[in-house]
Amino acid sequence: MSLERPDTVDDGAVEQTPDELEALLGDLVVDRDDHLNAPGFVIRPDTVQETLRTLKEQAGYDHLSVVSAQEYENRYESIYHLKKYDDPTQEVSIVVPADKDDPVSESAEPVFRTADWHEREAYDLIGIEYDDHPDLRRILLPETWQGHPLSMDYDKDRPQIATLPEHANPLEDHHKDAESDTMFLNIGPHHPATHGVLHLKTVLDGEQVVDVEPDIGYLHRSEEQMAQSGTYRHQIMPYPDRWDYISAGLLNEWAYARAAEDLADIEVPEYAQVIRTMGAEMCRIAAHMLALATFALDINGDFTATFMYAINDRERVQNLLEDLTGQRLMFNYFRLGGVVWDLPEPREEFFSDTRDFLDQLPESIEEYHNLITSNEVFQMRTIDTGILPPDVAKNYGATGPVARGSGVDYDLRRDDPYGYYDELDWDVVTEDGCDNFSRLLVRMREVEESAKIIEQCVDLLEDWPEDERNIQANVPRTLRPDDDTEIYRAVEGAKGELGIYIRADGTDKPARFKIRSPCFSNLQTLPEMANGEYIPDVIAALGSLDVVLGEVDR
């Protein structure tokens, strides 16, 4: 079946028992925690290299997919979620607890790059130090911002003006002479190149890129803690259509449901799980094609055409979700334990529809690949530059078609199956060529795989027993999961592993609602992919990545 992944891999991903794990890391464990998906080891906070070091080199755990982090009454604590880019069904938390006086733990920035960044959230929103750390600061909100907004001393009804301190030359104390300097420019916020909100912070030594840092926080609007204020059953859901708004909603709105239901023991009908993975593929060929219409403009503006053309298939199947959905953008389709309704009636017309969308959608193709990836401007602008290396991506925890266009063959609706992924036939799309022609590439064959999973459900659909098309599971009106139960689960979302951890306190809402969204992951590999490139190699770079500021700032 193509679904099964290579022999080699399997070997390389051996999977070892909690008391192994417990074995292996020593003395380094001073308690054990329950997690539902993954065995919790609690640690000193010394000790937090020494133990993400020896899972990473010892236990293949090389995949650091979210850092969260929470205050108590007596503590504060920074979790660690690890799982294996060869079997992601193997994961494991460490849970590292600081003194409440001196939030103080060890960085894990030095074993794991991803850190650096869910480590100034963690520093940002709750207030906890990591000593190591190379650059502890605010990533979401100003460095002048006063408190910690995620902290429980926080008051949110005190109004704060936040000032911008000056911009300064990182590099201007290092000039050399005359003839090297250095020169600061920066893009955006508000920029076309920056695919909205995004600060590039960049250093050039004439048109070369010395050094550029991205710049975020511009969209911030605090969904993690709106999360925690709405109850599992009917507040949440309406809210993660609003991270990767460019009509990813579906694939949102699944990773939250897959979470909760997890988290409330809920199965999904069959027939219900049919429709989401429709549904949710129809989203990626959405998704898909405005990020391949706004990278042909990012290259060139003279690829004008291809952005009509791109935007003209991705409005056809807009209409398709708008007719299963009843919205066109902010879907709010997914239920916990289905979807709110039946497919559109009458279905005939549906599936008619869909099957002419899918039909044209390979003579599309071709035409892309006649005006883009065969055009040879637009293989000198993107062939060999932002070369991102597998090793690379995977050490910032990257995933999606950006770890895919390096090989880095990841993709959790096989490797971490949910839906009715594995019931069909189709095949993850992986590209060697580590640069922004590899990107582009895998995101259009993964396009005719969408397809080929969409025509499989379409099938499936037609013929189901019309007494058997249950959309819902029974729910309870009100979920309280057990006081202190804590669980990540993720979907593949078009950028890549999106996916949600719940702490539950026994009430009707999460008492932590953190959000690993693949575009902050993604985006922080940008430095590694331009610095050495001329200035129009970063807009490709960026451009590349596909990222969405609502699902980076949240």
Contents of the next structure:
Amino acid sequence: MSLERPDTVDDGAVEQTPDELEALLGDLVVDRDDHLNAPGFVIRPDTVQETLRTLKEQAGYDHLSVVSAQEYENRYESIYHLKKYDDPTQEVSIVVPADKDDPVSESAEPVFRTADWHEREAYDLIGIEYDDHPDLRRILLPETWQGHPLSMDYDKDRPQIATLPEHANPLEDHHKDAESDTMFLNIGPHHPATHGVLHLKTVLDGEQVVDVEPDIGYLHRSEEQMAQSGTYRHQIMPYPDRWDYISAGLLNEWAYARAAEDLADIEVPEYAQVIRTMGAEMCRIAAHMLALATFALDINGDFTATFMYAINDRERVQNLLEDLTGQRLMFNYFRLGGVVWDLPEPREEFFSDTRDFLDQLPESIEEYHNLITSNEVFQMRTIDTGILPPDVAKNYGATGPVARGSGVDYDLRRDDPYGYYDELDWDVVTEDGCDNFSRLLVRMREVEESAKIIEQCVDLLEDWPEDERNIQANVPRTLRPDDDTEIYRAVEGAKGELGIYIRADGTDKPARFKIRSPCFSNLQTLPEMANGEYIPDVIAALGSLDVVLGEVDR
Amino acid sequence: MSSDQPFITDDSQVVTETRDARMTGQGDRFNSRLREAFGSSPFILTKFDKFLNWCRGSSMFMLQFGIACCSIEMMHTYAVKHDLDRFGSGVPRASPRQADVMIVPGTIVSKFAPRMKRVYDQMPEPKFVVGMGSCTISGGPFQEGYNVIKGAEEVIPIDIHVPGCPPRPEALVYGVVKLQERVANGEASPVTVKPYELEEFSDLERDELVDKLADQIDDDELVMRYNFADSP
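Return one more block: the form predicted in complex with its partner chain, after the form predicted on its own shown previously.
Following is the full complex, with the preceding chain placed first.
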């Protein structure tokens, strides 16, 4: 069956027990702080690099998912969540406490490139400083912001000043002579090709890009704070819809549902799992259709045929989702322990609508192949541009279609199964071109796989006995997970690994709610892909990353 | 009221020799409804302002401007199913200098507000703004956020609010058509109160915060000051 692990997994990912890891790390470990999902080791703040390098090189933990930072009554804490690309069920957390009065901790950036942005974010929102960090400054908030909003003593009502500066050329120092002909070019934050409010500080040498730096934070909507001030049971679920808002709502909701259900030990009925799986895959199709539409827009430059074709297919799948959930974009359909309501009545009509959609899908995918992937101009613009080698992708923590377009065989639906995925027959799509074209191709082929999954779910749901249609588990009215339980759980969102870290403090609200968004890590790879290329290739590379700024900035 | 016709045409029953003469030997294409409306002569009399308002209302150039979730629905509004172009208002322009309507589709946060104001300022007069969605109206679900501006109206004046989270494309179409009606009737809103303006840093009142930032910010740099405690 397709869900069998590929051969590489058996070779690469030897599983170590927590005790073996502790022995490997030896004196570096100060204490144990196990999380629900993984063993946790407390280390001293000056041994971060050594610890992570040991784990990366000797134990194979090559994927730094996220750095969660938080403040306690008596200390600051950064947690490095490590996984293996070959087997993401093997996890380990490295907990780094920092001094309350002078929170300084060693940077992990020399070991994992992806830690650069994650640590800047921790500095920005919590206030932990990272020694040796190459560029420690605010990332999401304006640089003149006062205070760190997720720290304990932050005063929300204090006045703030945001500047509107002329951006200076970051390469000017390198070209001191007057003959230098580099040019500084702002792309965004209002620009049709940036897929939202992203600002690219670009330096050109002639027509070539010598430096590009994504400047984010123009849509930082305090999502983590919003989740921390909501109760587990009902008040958090509406927010996930608004992270990756390209209709990937159910996929995001699943990320929260999975973390919270594991935290509170809730078992979801099988019937609800099948509905969840079906709905999530519909969302994936809708999200990939828009990725395709806007990518064609970036390449062709206007509201042209491909955009309209793809939006047309998106409308169809959105209609199905609207029938299912009652909403068009912000579904709010999952509940902890199940879904909010059963399939729409009459069920036969819903099933036949879904089948109609699936029946015409191969034909429209054929159309897309005729329209774009086989178009020579399109191929010239995308093949061999925006190269992202697999080891670079891994170092930056890239996941989803971006990693799979670089041949990294990593998909949490198969590697860390949840929902009903492991009962169904489908394949993980990878392409090894490492370029803009393969990333698009991965998305298009994934749409076909999603269609396969939906079809199997429809078959299952059609034959489900009427008296066993249980959409909700018994969930206590108020959820109060035990004090100081911590969990990190991820699902495969439309853009990649979407993870949630929650620390409970015994109340009905999370004490810390950290979102690991795939786009945040994926966007970090843009300079790697764009430096040395031409300006239109930067636009193509950005389009092929398929970033959603709501998720990058949160 | 705004639902009135933009202008009243002449009675179409006027038939004259002149018109008959014009039509002799011509094809049907000259025999249009408009020709009937014009009656005997190809002239209409109206006020210049009224005429220009009608022109404005009938060809609105939208700024291609995406911020957040609402912009997805905005894209759907332009695309196949809803097709805002049917109403003479679906020409998305990538440059603010070519646009006269800005749809603000999403949450405005502190870092973005001055940039949005700059884009708005770059649009030529007369310009109109449609506020799309709850965030643009009030901050919406993120109103309690530490970084969120409580509505675009804190920064730029807004003519029409379209509520929803996000509003369906139909709702946006309705909002835009309502705006067109108002524009055609010369009823666009006056500029509303703008508590936050872009100011030069040196023009700010010298308080503790300004003193603290004085060595970081240039005196003639434009800044926006947010007083979160006083905003609604």
